[in-house]
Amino acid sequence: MTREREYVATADGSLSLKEPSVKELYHNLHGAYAEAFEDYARPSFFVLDRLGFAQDLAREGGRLTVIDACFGLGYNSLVLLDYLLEQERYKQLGLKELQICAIDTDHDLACDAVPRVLAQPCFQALSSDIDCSIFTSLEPRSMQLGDLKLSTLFLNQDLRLALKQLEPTYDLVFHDPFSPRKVTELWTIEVFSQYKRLLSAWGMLFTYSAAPAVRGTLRSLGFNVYKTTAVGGKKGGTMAANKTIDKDLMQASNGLIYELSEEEEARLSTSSALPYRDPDGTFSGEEIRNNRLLEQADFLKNKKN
């Protein structure tokens, strides 16, 4: 029997959903649309535009490839697409095709949520007669939206297994599970190592999380780590890039991207920055957290000696 879902309006009027299993909303109360826009769509477009993406894109046939990890209600991909279509911004990048690989274990939710989400007035650039099923298709699908081709595939799998099946290269990762404290198994160094393997030489990862464990793990893997703008009461999200973002570009972003503060940098030298580990991809969240507590205790003991 399909369980009844409780959709709720967030502060910007866009719909989110209560998830009883983790006792959290899928989105920031400030706004589901706002979170996807500020944490994922807008900063990724800005950096792609300013890093000379168009030249690299031309060599790749005009294709931008995205992993939408923990697709949920679909906001991150849908807002990105809406933003690219608005005023035909995709032409600014020389973009001819947007390719989205959506990953989630709740395919039924995506099928129920995407039509509801796209019916909202905040999605102005997406056609009202778009075939919503393209975003949840378990087989590769494509359709033409003006001069932009949209290609999609939905992987109804555990993220840890799905990532191992993918082949490089991807340009963007939108990493959006529930919080590290609730689904720790999706925030491990092994998961982020897969992203490192899959991303192109100038690829980028965006996530809403500012946790030192997340940022410390990303930096240990060789990513350049930055802070993205705060949404609602949050402290800001995280951007991890294979390329260095210089200070002039950060200043030009008008608050989209920052260097980490001195306090945030200091925390990356403490036990708080130690990664979550799941070497076999089989540990429960509780096991991962308990093992990390032991590793933190060893870290502190060694630091005293």
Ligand SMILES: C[S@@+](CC[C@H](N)C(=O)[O-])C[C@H]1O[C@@H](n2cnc3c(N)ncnc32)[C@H](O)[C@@H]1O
Contents of the next structure:
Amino acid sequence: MTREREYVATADGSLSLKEPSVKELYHNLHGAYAEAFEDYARPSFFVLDRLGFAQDLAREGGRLTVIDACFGLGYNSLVLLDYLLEQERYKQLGLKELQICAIDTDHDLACDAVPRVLAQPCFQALSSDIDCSIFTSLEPRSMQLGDLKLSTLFLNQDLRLALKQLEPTYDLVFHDPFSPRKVTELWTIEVFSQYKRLLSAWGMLFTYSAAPAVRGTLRSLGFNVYKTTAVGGKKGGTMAANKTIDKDLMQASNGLIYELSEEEEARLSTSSALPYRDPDGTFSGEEIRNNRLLEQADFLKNKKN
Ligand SMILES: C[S@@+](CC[C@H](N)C(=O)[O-])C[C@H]1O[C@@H](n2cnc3c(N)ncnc32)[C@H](O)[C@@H]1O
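Condition change, the form predicted on its own to the form predicted in complex with this ligand:
To see the whole picture, the full complex is given below, headed by that same chain.
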């Protein structure tokens, strides 16, 4: 029996959904659209544009590859695509193709949600007139949108398994599961190591989480870690990049990308920054959290000695 879905409006008017099993909303209460725009689409475009992705891209056949991890209602991919199409920004990046690999265990939700999401006025260049089924196709599909080819594939699988099957390389990861405290198994060092394996030299990961466990793990894997815009009352999200973003570029981003504050840096040297671990991909969230508590206790004991 399929349960009733409870769509709700967020503060910017865009639709989100309640998830009773984790008692969380699918998006930031201040705006589902705003979150996708500020923490995923806009900073990724800005960095690619300003670091000269276009020159490299010409050599790669003009393709930008994205993993939309935990696709849900699809905002992160849909807002990026809309932003690229609006004013033909994709031409500024030299893009000929946008390839999206969507991963989520709830394919039915994606099929129900994408037409509703695209029917909203916040989408400027994309509308529900588009054949929405392309975003949820379980077989590879493609279509032409102006001079941009859109290629998609939806993997209706557990994120941990899906990532192991993918081959490098991808340029962007949008990592958007429910929160680390609730769905801990999707925030482990093993999951982030898969992204490290999959991401190109341009590779960047975006997530809404500002948790020291997440930032500490990403840094321990060799990523450069930055902070993204705080949407509403939140602390800001996280960007982890293979490239270094210099101070001038951060300043030019007008608040899209920041260095971590001194306080945030300091927390990355504490037990709060220890990773969640799930070496065989078999632990429950609770087991992972409990094991980390033991590791944190050891960390503190060793520090005292
Ligand atoms: C916070 S919502 C994602 C919101 C989404 N990015 C959007 O823009 O609407 C989290 C998503 O994680 C999915 N999910 C939960 N467990 C998962 C798993 N083990 N593997 C992949 N996806 C999972 C849920 O079905 C849900 O759609």
